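Encoded as structure tokens, the following chain is the form predicted alone, with no partner shown.
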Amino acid sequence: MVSSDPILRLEGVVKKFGAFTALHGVDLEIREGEFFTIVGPSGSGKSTMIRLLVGMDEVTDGAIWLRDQRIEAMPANLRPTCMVFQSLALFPHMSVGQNIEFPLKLRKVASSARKERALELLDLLRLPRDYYDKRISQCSGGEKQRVALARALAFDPEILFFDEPLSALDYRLRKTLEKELKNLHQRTGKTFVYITHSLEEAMVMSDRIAIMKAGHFEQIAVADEIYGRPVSRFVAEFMGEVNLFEVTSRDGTTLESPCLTVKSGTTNESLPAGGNGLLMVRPEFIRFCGEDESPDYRIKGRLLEEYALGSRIQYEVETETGQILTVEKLRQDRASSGDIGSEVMLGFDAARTHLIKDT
């Protein structure tokens, strides 16, 4: 269970690399029993902020407190934490049950306690026990991620940080590995604090989500609220598929845009008058109207490409403005709307979009 309490916490934490600043003065609350996922593109600092975490670099600025102890300056074999690499970094010459016992090892606990500890990890980890005497080499991608992990848990740490553990599998081991995941953090109540690129194991596992640019947090929040309602542009389109489209208003309540046609009535969220906008409609939010229909907004466009995602069907649609908009419907729900290059008439609703304000 979540506590409403932080485990971890940042303050103004800046992290520097010669003149260039990779970290600009982070706060960051973690809370004990979460798992916490931070996604961001490649160089937005995530790598660094979880090095700092674990202790393998030194902070520039700012302090690290571990509950209300700073540990920024603490070496990271004293850290009451545990990292699990991409690489996973197990030693292929050791069988299973000396990779699990190892940091046991080091902290010279005796070899029937070890052992009996690595057979419980087997179990938790849902790898048979005769795996104890198998050798690393012998296991498969899968199988060798639960080791790592099982390793990991032996120490018996506060919290578990992960760099992108996943990313050299394929899509369906992936896929299993991260609900078993997600499971094994319910089962187990540790901290788990997560790295990757993927934004699909970030919404499957993460009780919140931390998006990163430029060596800053741009939102926090839960998975709902940052694909619903993103705070920027940056956020919505690293989000996943998304339509936006650039609003102004008038009277301060009705939005306005070139290529959209807005039924009388129809009010959104509010702008300042004069003031701009962008107004986000996810792909699945956007349908094919018939003339019979009346859509709060809708959009005149010709039908590019039509694409087969598994279940769901993508289409793209230029607008008269010259706009390319994206359009999903689950494949029972396939659109009649025409051959490509025909016209279409596309509609969404203002209950299904969202205004970002600060573009």
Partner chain sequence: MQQLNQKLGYLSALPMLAVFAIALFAPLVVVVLFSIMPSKVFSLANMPDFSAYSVFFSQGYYKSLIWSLGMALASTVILLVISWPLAYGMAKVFRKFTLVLTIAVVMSLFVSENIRLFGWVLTLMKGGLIEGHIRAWTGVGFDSPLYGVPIIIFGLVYVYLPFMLFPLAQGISMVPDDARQAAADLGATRWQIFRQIDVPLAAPGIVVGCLLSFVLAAGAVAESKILGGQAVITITDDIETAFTFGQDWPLGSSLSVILIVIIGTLALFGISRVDLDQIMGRKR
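Form predicted in complex with the partner chain structure, per the form predicted alone context:
Here we give the lone chain, stripped of any partners or molecules.
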């Protein structure tokens, strides 16, 4: 479904609030039919970004293009886009049906056609048809979520924006709705732009993810690439548990680190001579080694803690240089050597590492 043509394009978008700059000249292209997620910690500018995209705030500088139309100065009610609010912003004085029909009523669609469309949308969102006459206050959290979605879809937007709509829900419902949203995206073929602070939400649903930090995009890529090949320490750490070793390259061919023992000639990435970097390895790629194994990198350490994470077990290991490493194993692969306080040997292979060339 995803075409290569951008439906939404940002050029040097700047947003200032007084002396504070929330967005520093952001460029972005979102493709037609894509599920695009913007992830960032609070204060990173992602909410400012979505307010600009839907027209609830004005850019200080720069341009926003919807296909070949410049829309940054267009008020929200004239833009052919629509947003699902974090609070959902359902109209409490209207029934479920009236909420869904609201955008159609504004366009003076005949009431029979409106009702027909509202019932279709109830079907699409797997709500019973008799919810049409229900009051909003009678709906559960998940049902309200679906009503808000139905209302946005009734608008038939070019792009559907989401401002952390799942953040207020409990874990199980969130998981269900994440999958439903992804499914809905596939069935409707619309362009979804989703904002969240939750990496998990982003990973489950998105075609591409943009990581935001302090008013600019740190990295924009598909989920696997952001997880496996982050461009910076910030992205690496934001995308879940990670082990980072500060490395230097004396001769431009091998990497060195105080706590790592490197089997020579194993690095598959390189730094210029004298360059510094971070060698990243995710916790699931570190293993406990026996005497007979010879991984590319070896580290001696002491087992500090063991945490059960459900299907996985997480270990904390302190190296001889005092760095704390995180190791994760599936429950069935639980390490047998694991007495708290005991000496362990850790190892991982160069193919599982990623070199971040910033420090």
